[in-house]
Each structure stands twice: as structure tokens, then as C-alpha cells.
Partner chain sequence: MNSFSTLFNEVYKILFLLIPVLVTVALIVWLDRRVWAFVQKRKGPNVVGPFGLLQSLADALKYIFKEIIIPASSNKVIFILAPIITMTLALVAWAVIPFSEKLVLANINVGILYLFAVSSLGVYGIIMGGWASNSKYPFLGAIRSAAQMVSYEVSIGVIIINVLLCVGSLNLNDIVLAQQNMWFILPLFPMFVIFFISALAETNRPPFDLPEAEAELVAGYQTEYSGMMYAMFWLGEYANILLMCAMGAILFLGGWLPPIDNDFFSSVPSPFWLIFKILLLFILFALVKAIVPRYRYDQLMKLGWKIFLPFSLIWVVLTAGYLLYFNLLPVQ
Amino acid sequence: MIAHAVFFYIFSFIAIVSAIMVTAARNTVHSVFFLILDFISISCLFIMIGAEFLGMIMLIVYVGAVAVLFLFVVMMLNVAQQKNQWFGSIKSSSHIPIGLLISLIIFVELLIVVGGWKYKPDLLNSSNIIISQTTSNTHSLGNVLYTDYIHLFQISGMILLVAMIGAIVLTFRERAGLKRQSYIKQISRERKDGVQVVDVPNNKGVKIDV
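Taking the form predicted alone, give the structure of this chain alone.
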């Protein structure tokens, strides 16, 4: 138990420091790297408290997809070399009051959520909950997801499929003048179509049509 507590505090300290460095780092690429470190530390904390499903989802979704997407966008836009002129320019500082207003609204919402969670009534008695020691959290979530909510799960998958097809259709452009490959013709080509045997007379060259 002592080793578990020590590792818990170590990962918590790394998560807090990396979260601070996300906003304090001057280089945007370094900020994204600290964000990835923060996600990994939080996923380790989830795994240590027994929520292995949430920990693996953090690693797969946030670290493997979202953070890598942020990193590619930052590197392609070359944000690290752009000068921070928002706070130095008077004409382009009109976004600061709007940002402060949105931040205040988000802070009030967080206070309401935390206060409601802390002072919520005891709607469910924990003594009535039956917890199986042989079934993990992932198996329990899978049983609920694929039995009670299987139709909603399939509908959400169909919505994501339609969104993916719609994005491909909207961004697809037919451009003329491009050389395209036909893989079926390349695979089905015979030897007589690709090789020509020429009987060359002695002491004479071969005329090649260019």
C-alpha cells in the first residue's frame, strides 16, 4: 500500500506540473508535449484507482488521436515561430473582453457543478449496490453497453459512418489532366502486353520509337 500511495502522489505531481506547463510554455510544440504527458499521467491515475477502462480510453483517444492531431496542426501551421502580437497591439485586443467573459461563465458553471455534486442528496444507497469481485469494470461496461444500450450504440456508429462519408464527398474534387493508375489493369496484364521480343539482325541496331 505504501508503494501504491507513493506512485499515486508521483503521478499526481507530474499531472499538475505538466498541466501548468501547458499554459506556461512559450513554445506551442512544447505545450502540446506537456499536454500529452498530462494525459498519460491522468490515465495512469485512472488505472491505479481501478478504472482501467477510462485509463485505456485516455491513452487511445486523447493521447493517440487528439493530442497527435494537435501536434500535427501546430507543426503544419508553424505557430511556434509566429509572434504573439495579440496583447501588444491595441487594434487587435478586442478579443480580450470576450475571452474574459467566456472564462467567467465557464468558472461559474464549474462552481455550480461542483457545488451540486458536493451537496447532492443521497438518491442511491450504496449498500443496495451489488458488486461482483470476479467481474472487472470493462466487463461490466461492456455488458451494459451491448445489452441495454445496443441500439443507441449502433445508431451512433451509423451516424459516425454517415459523417465520414459526407466529409469525403464534400472534399472530393475531380481534377482533369492527372495521370491515374489502374491497379486492375496492372495486375491482369499478361506477358505479351508488357514484353516485346524483337529479332535483331546481326551488325544492326534497333530502332526505338520515342
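Switching from the form predicted alone: structure of the form predicted in complex with the partner chain?
Shown below: the chain alone.
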């Protein structure tokens, strides 16, 4: 039990410190690395409370895919320079109200969650999730997700799909003069399409239409 507590404090300490460092680090790439560390320690905490499925999905989706794309964008766009300009100039104040508003909303949401749980502790039992030692939480999660909440689950999937298609449509632009490789065209090419045998009269030459 003591070991459990020790590990809990280690992971939560790392999570909180790295969350602070995400905002405090001057170098944007370092911020993203701290964000990744934060994700990893949070998923360790998930595993510690026995939600190993959530922890692993967190690792795969957020650390393995989302954060890689983050890193990609941050490295390519040279955001570090912009950030330093914000820090250095007086204009930086224009970003602070929006940031404060968003953090206030998140804080209120957290209050509602914690308050609801304190106000009505049997909220957890109202769902159909089977929480026991024998069933793995992958099974119990799947049992609820694909029966009671199937419509919500499907709708959230559709929203993500629409968002993805929207992003592609918005950023897609047809460039002129682009040469594309077409496998079908290459494979279906025959001898008569490529080779032409001509008799060349001496000292006169031939005209070949290209």
C-alpha cells in the first residue's frame, strides 16, 4: 500500500510539474516534450487505478499520434520565434484575456464534475458499467459503449470524420502542372504506344508527330 502511495505521488508530481513547464518553457519544442511527459504520467496514473485500457489508449492516441503531429507543426513553423515576440512585446496582453477565459471555463467544468460527485456519490452506480475484479475493464467498457451509448459513440465518430474531411477540403488546393504517377497507365502501356518503326529515306529524314 505504501509503495502504491509512493508511486502515485511520484507520477502526480511529475504530471503537475510538467504541466506547469508546458506553459513556462521558453522553447516551444520543449513545451511539447513536457506535454508528452505529462500525457505519459497521466496514463501511468490511469494504469495505477486499474483503468489499463484507458491508459494504453491515451499512450497510443495522444502520445503516439497527436503529440507527434504537434511536434511536427511546432518544429516546421518556427513557433518559438513568435512566442518570444509575444513575450517581448507589449502586444502580448491581447492573448491574456482569451487564455484567462478558457482557463476559467475549464476550472468551472472541473468544479461541476467534482461537485456533482461529492453531492451525489451514487452517481457511479447509476450506469451499467460492471466494475469487478473478474471482468477486464476493456470488456466492461465495450459492453456499455456499444449498447447503451451506441448512438453517442457513433455520432462522435461522425463528427470527427466530418472535421477531418473539412480540414482536408479547406487546405486542399489543386496545383497546375503537377505530374502524377498512374499505375494503371504505366501497366497498360503496350509496345505500339511507345515504339514506332519508320523507314528513313536517305538524305531526306522523316517527320514524326510527338
